[in-house]
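This document starts with one chain, in the form predicted on its own, laid out as structure tokens.
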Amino acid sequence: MKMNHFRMMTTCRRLSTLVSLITILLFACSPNPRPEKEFDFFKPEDKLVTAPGKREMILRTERPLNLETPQKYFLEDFTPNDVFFVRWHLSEMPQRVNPDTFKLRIYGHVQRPLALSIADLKSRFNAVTLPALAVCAGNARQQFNPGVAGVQWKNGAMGNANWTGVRLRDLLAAAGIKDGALEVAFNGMDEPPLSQTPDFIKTLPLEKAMDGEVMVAYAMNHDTIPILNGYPLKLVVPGWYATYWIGMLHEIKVYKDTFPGFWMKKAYQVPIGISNGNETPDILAKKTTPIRRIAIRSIFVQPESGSSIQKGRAVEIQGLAFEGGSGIAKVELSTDSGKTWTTTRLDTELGKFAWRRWHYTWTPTSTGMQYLMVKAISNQGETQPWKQWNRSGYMKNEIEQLSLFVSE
């Protein structure tokens, strides 16, 4: 797959692009939509396709370019670049960008407004490297039921990457914030299709913006972005959802109001005051909020559901947990529908940010069809839910289950 395949898509179907992702936007931020209870969203079969840069990967959508990571690439601790998944909600982006002419411009409510080339960056700010987990928030939606609107990402909207940057509060030092300051907004260079298309502009706190681990990224796994993952600059909030991680990133803009842009003012909301985003479709919240920090989360890697193992041998189920900052103390697993839990083995912890992988030898007594279970439990304290829904499906982290056929 080329990128100028897509650039040559029609202008009718640019226009049926657009209408679809705004009639989606529309159910999705809406306080109070009329949830549509007998109708379940299409799961799409995994398609895989190449694109510049990257191995096979599951297309999700080719207008923007989304991209799921295939499931086997989580048994590495950090995914590889070219396999790494691939989200944008603008089709306009540019398939070239000049390094030597490049400059990030940081300007607003600041004393000294900057334009800065990547050579900048690397020779006059110390440079700092990171272990964190970029998931989408929309990760899991196919798992949702009742299904909900949006990309219909399995578990492959994530990827555990080390990045290397300059920390965004030295870049806003040398700008100079003027008193007063509230916000910081993040813009990247794929821009809309069409005019009445909102940019994707996203916003951080100006406490969150200094504090120290949010950086903007020239490296990705010591190696340059891959274009569709954002070069030549990458904005990187970690413990927060991947919305915020604002890639080809070229402005950086303080505020000295609160930002109201659409990607923050409607879309990217999460019912106010509980901690997985949940609401059922008879009763949604009437007040919502932006969605910031990763849930609380584990998975199953090895094996796939639906796998065959045999009856009387013992097995290594193994599997990530991750969530937004405090670290995973224990992954706890069921053999029994939940009754009982047997905590797993952990990894050693490759960063606060970073997903933890657990490990778990089984031996299978019966025959037919097995179900396991598995959760995680933070430093916090925090668990995942037996049962979590949301209107626009995101956070998705309640109890996973694991499906193997054991036979004689």
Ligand SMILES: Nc1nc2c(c(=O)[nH]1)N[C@H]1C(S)=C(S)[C@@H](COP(=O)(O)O)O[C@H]1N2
Second form
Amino acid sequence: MKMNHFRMMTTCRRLSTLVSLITILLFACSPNPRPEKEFDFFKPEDKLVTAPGKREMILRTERPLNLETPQKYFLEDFTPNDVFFVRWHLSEMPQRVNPDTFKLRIYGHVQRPLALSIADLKSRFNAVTLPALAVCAGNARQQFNPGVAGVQWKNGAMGNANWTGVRLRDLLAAAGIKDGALEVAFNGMDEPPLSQTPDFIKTLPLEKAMDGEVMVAYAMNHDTIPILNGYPLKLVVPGWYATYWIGMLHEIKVYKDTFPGFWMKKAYQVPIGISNGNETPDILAKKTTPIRRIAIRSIFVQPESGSSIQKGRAVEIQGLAFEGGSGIAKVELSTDSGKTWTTTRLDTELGKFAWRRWHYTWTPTSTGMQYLMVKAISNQGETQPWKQWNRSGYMKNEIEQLSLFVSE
Ligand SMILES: Nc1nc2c(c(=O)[nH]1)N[C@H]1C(S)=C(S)[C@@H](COP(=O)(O)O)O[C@H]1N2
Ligand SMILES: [Mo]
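Moving from the form predicted on its own, what structure would you give for the form predicted in complex with this ligand?
Following is the full complex, with the preceding chain placed first.
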């Protein structure tokens, strides 16, 4: 049974699709069209919708369904399941999954192919719980300038959760990996609407799959995983972008060769050899590599950019910092366009793969528009770039700016 087309397509949404189409046509037909690389992608208005099992979230695309978490929920250390962002590539998926008949298959280059029920996972393997941040590689794509194609996320294509499940290493050990295995492929129950679209399958190198941190999760924030986030099982790859976190996971296949699939070889690639997945529209990188580890980044959460505050009155600024697992050493803030930086106060670490909250109390001394900047530094000494661009809009981690209007 396929998932219903959610009935939230309103006239307003249709209109905005129409407007963006007309915009594209106008540019395409104008006598002196701007070069494609400078094309200003239509940035949709943030429209709130309610999908099954979710509170109001920002609709990015409807089919497949892509929902963004409103920024206010980033004031909570753990993102509630019913506002956790939703990102699907394929439009066909089961509407419900029967937990009593569901089986996870582990097969391929193994000694003992397995078909495990959820009850098997819970009774035959040790449970582990780990806080970890899931962040879409395309998070903050809206900030790319020039704009790039793809889901136009702001900062809300991420969320921090406590994940409970079993170690992938234990599952693979139970199946008995044969000598010479190279990669492990993961497939969910969602399917392409047309046969030409390749199924969404991602792979991990065997070494990564066996690191003892990668997990097959059956619980999210101590509850079942919402259907829209991949009930009943989600692969959790701590420290790596969420593109690997396959939801509705039902097949794990061990390969003795490298896996040739589209979603590994063609999609989710970033430039090679240039830092931070960087290139310029004029000089595109010739070689690319799959996206993996989460790039270091910090964001502002409060106050909202564009807010008005008062001169001489202290204001509490807070935000989040994260990276791929070495840990945040410090987060620095600048009130003078990056000339000088001061350290912010960090909350205690929730876990090495979780985000880390920072705070700063600021008392503005002059009036007018003021710009604050924030940057994180990892325990490995990595920090954020001033400027960053790549053609697909991945791994955004430029130093972020907050504008505040200070009145007398
Ligand atoms: N089965 C399946 N798993 C998937 C995807 C998908 O399209 N199908 N999208 C991936 C991507 S790109 C992201 S960012 C995360 C999003 O997880 P969420 O929907 O729980 O937020 O799921 C990943 N796992
Ligand atoms: Mo993603």
